[in-house]
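Listed next as C-alpha cells is one chain, alone, in the form predicted alone.
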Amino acid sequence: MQTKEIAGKQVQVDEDGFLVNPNDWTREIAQALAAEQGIDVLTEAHWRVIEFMRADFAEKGAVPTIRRLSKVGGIETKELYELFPNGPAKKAARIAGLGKPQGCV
C-alpha cells in the first residue's frame, strides 16, 4: 500500500491505486481520480452508477459487478461502455472509491 495525495487529501491506495479505505472518498477524490482515467466530467448518469455502487457495497459488502450494475442497478450495459470505456465496472468502482470488482483482471 501507498499513501497518495487525491484532491488535497491524503488517502492509501493499494498497487492497482484503488482506494483501501471507502469511507476515505469524498465527490471531489470521485472527480480526481475520474480525471485520472479519462473522464473529464462527471454527469448525472455517471454519480448514479457510483451511488449505486457505493449503496451496494454497504449493503452486500461486495463490489458490484457488471453484471449486477445492469440487472439489480437497472443500468444497462451498453450505457455502462459509453460511461465509463474500456473496462467499466472497474472503472467505476475506482471512481466509487471501491475495490476491484470480482472477476475484474
Second form
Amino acid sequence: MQTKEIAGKQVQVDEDGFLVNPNDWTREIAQALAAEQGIDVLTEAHWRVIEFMRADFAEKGAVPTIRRLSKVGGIETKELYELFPNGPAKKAARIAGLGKPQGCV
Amino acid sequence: MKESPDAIKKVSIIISKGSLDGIYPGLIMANGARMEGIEATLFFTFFGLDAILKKRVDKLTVATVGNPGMHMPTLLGALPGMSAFATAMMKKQMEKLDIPPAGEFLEMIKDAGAGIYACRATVDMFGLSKDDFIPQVDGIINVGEFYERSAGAQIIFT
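Provide the structure of the form predicted together with the partner chain, given the form predicted alone shown above.
Whole complex next, starting from this chain.
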C-alpha cells in the first residue's frame, strides 16, 4: 500500500494502482485514472458503467462481473469492450475507484 | 499498469471433451483471456463440438461414470438420475458464481471478441454442416488453418 496524489488529492493505492478506499473516489480522480489507462475522455457511456459499478458495489460489496454489468446494468458486453479496451472489467473497476475484481468471470 | 516483458498476448484453446466439466474450463480460460486484453481463439474438436451444436449446447451434463473427480463408485454413478443430479448441482453452484450457462457464455465470449471455430475433421466425421452450429461460430477450419490462426499464440489443450 502507498499514498499517491491523484487529481490533487492524497489517496491510498494498492500495488497495482487501485484505490484502497472507494470513498476517496471523486469524479476528478476517475478522469485522472482513466487518462492513466489510456482513456483520454470519459464519455456519458463510460460514466454509465462507472456509476452502475459504484452503485452495485455499494449495495453488494463486490465488484460486478461482466455478466452482471450486462444483465442488471444493461451494459452490453460488446459495448463494454469498446469503452474499456484491453481488459474492460479491471479497467472500469479501477477508474470507478473499486478494487481489482476477484472472480474468474 | 505493470507489464512484464513476456506477458501473454494471444491464446488458442482447444476444447475436445463434450461433458459440462470438459467444456467449462476452456470457456472460462477464453473469457478470462479476453477480460485481460489477451487475444483468444477457441477451437472445438471431437465431442467438444457439443458445446457449439444448437441441439446440444444447453444440454451438457456431468459424467458420473469414469470420472474419478466425482469420488463416486462406478456402479453408484451409473444409477438412473445420478448424472442429472450432479449436473443440476453443478449448474446451481455456477449460477451462484455468476458463471453463465454454456450458450450464454459463448455469446459473451463472442461479444468479447474471441474467435470460435469448429474442427473440420470432426464435422466431416459426424456428418455435420454449418447449420447445425450456434450462430456465434466463425467457421469450420482444418488443423492447418488452426495453426495459422494460432501464430504467436500459446496453445492450450483441454
